[in-house]
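The chain below stands alone and is given as structure tokens, in the form predicted alone.
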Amino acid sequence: MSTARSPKAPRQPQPPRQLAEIALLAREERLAGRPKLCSDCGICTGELRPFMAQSCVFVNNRAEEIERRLHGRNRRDGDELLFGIYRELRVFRMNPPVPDAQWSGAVTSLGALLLERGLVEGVITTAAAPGTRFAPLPILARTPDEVRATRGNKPCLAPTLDILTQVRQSGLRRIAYIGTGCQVHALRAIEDQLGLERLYVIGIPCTDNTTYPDLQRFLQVVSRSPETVVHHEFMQDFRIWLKHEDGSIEKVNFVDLDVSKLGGELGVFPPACLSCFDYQNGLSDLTIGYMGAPLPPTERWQWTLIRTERGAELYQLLRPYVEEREPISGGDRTRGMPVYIQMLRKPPRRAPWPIRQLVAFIQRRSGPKGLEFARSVIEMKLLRNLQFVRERHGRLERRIVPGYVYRALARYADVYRREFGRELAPPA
């Protein structure tokens, strides 16, 4: 991929060399020396590390603790204790839809309104390092042009709070930051100690990161041409779609992915990830995804979940650029989450061709749409990490399992003690 750039190309910060290296180093040697459990979110590169402790999702999970210094109370009952709190929840796109964006471009358009609106003075957000596609490069954008430049998602752990030591340095007091669920946590968990006078918190969706190398090794064993893979997603017609260079799309069946080539979930997952319980990055100021949104992603509908009062004053600077729907809601979700269970109890063998198929085209026929999809691709991820903190950290799960998840999982805890010979909740 040519790496050349235009005289009129926006200016990039020189990033420090770590961060420009960090991201293509193979897992065993990015994490070497760090807890068990680390998503490398960047408090323990850079002069923040004293509050590691404090901040870590890993060491305490205070997401519960957070969300009542927010919103003045914890998740009711219903979509909330899936979803997060949130105000509103809104179906939209940008209209018309940005160039190369993985969506419909709504984070970077939104960062890059902030800038021009002068309500920030910059914007931690996520770049490519130089010659890759996916591999991030955390960075701080000082112009709007800084801020589009970064689209399109790179699914690789990156330590954007590294960039929190150049706002201090620089004494920048008014911020935009976006980023994942355990690294809004610990930017949340910390944000008294900053010292800022304005912080907006866009959260992004995150589920199952991993490295970049492991990226390219998902993308190899996935893709019948990894190198020309320019954006991938896993699609509500459980299927993996991966847009190439020429605009071809590639479809791969779910039940078709052979994990086993990538070493299993641990092969290409770090235990964090398979540890982590904030997929919907519930303590953002707004959400902004694409799994509660309809298909066809050609399309390109995203929905987010407007959580806070900055939340509705950063949706209402975005609005005027977007056109909106109503969302969709269809299939039942529960149906299928006892065989779900059975399978994290004792996996099954890769089923023959023929029956692979078979599974795909009754996945698509009857299965779950639009919130009810993200509903259930929520639940599993939620019950796969909780099995996954009892089997492999089991100590830790009163610190780093949130009460909610129990609560979340509640309907299922029959076919949970049926399969594991115990409860599903702990004892109080």
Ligand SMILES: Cc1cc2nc3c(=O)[nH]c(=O)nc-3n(C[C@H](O)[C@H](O)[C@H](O)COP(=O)(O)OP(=O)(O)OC[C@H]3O[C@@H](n4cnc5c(N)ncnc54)[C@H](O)[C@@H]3O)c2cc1C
The other form holds:
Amino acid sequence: MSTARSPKAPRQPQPPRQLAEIALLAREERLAGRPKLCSDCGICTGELRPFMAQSCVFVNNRAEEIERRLHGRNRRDGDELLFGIYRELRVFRMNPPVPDAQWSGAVTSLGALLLERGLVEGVITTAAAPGTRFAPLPILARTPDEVRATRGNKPCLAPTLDILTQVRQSGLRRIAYIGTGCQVHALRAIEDQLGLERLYVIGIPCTDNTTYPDLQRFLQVVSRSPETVVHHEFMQDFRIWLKHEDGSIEKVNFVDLDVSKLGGELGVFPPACLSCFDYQNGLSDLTIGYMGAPLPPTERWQWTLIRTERGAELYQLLRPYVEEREPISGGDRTRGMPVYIQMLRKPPRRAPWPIRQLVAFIQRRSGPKGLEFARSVIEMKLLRNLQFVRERHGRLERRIVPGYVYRALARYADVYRREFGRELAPPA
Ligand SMILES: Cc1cc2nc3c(=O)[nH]c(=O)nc-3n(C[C@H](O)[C@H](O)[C@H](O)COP(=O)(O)OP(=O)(O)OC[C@H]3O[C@@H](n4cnc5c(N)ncnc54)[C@H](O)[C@@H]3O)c2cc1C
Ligand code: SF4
Ligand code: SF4
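Return the structure block for the form predicted together with the ligand; the form predicted alone was the one displayed.
So here's everything in the complex, that chain up top.
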């Protein structure tokens, strides 16, 4: 079904769509009538649409202004440029790990604990739309069991902030919110106007998100049995691990992924996600992910960046139920970046199978590990997305690329100048 309309045709008022229906739509349909860059954060599907201009990260990236409000400062040189401002970094896992969670289940356990202890009256979290495994359906959970039932990723664009309309209508004043960086930006930008007494923001890292139909296409291309995939993740060993209904694990090297079958990156990732500069969810109270944690994935170690005082309170709540270990870090990401920048300028042809196996072996053996792996992928995405904005949405650069991006990438300024024939620094 196409929603293309003549630019001159008058816009008919549309009845609001149900969230479960939105989750299943293709990109063109769900984003029709929105700005070119839109990650469907949920502001524009509900009552909060009038807040779009002041909250949307793709209209005006206010991350550095919000950082100053939350922390009284901006990011310091070093890891904060990539990870966002944090007071503590921990590697931990739920003890025991929660079965069927995405990792060890820390995020949903925390949401459930907040309700159990009466610290909040509701948690905004993302369930699966009925009849699907991965189509996201954001909900306002009112009981710990309702939160726990939302464990596991639905790795698609989810209009989670739409649920703020329900929060307002039901008169709740103390809530927790679980979401991605673009969503947290919008939430923080209007936080003061929501009339909430207390808000806990639990962030998950996020990159290269997609719509549900595109996720299905992706699984068709990647997996030998797309219908039976129950869990998948881009692992720190440079492979996608896909778990099937029968418990078997399929592993696909990143280098073996044939993106051309998906129409290239632009064929599968929305332009918004290719213009995103907050992989680590820097404006959350705490971010819980996996990418800085050690492997193997079966051990389910996670990492958290505890950012605010409220984030420290959240981690204390979880602490009795977790075990911790020291972070690890290995390898040197800066050696690979010049090659990555070259490949970004001139994408190489797909290498023959034996060469790809050799590359995958070298990546696993000598590639960056632990925290260095996290630094490496964040840097690559910052650079790729900066270049995407410059090539496709150049006029927006000043408004949507935050200053920390240029500081984070400054060490590669010479290589960038050589490859792209222009300065990495922002236009004057
Ligand atoms: C699209 C996507 C990409 C991600 N990429 C990375 C990454 O590159 N590196 C990394 O370290 N972590 C990434 N994560 C986060 C990571 O996969 C786990 O979600 C996180 O570590 C929490 O695991 P857990 O076991 O504690 O969560 P669980 O206890 O299993 O709970 C999962 C939580 O995720 C929420 N959720 C699920 N799908 C969505 C969605 N589409 N939008 C918003 N919230 C959702 C649910 O509300 C639930 O509360 C990504 C998550 C998503 C959705
Ligand atoms: S990202 Fe959110 S605020 Fe921005 S246009 Fe899309 S729905 Fe609206
Ligand atoms: S990649 Fe960025 S823009 Fe896309 S959903 Fe994730 S946080 Fe939002």
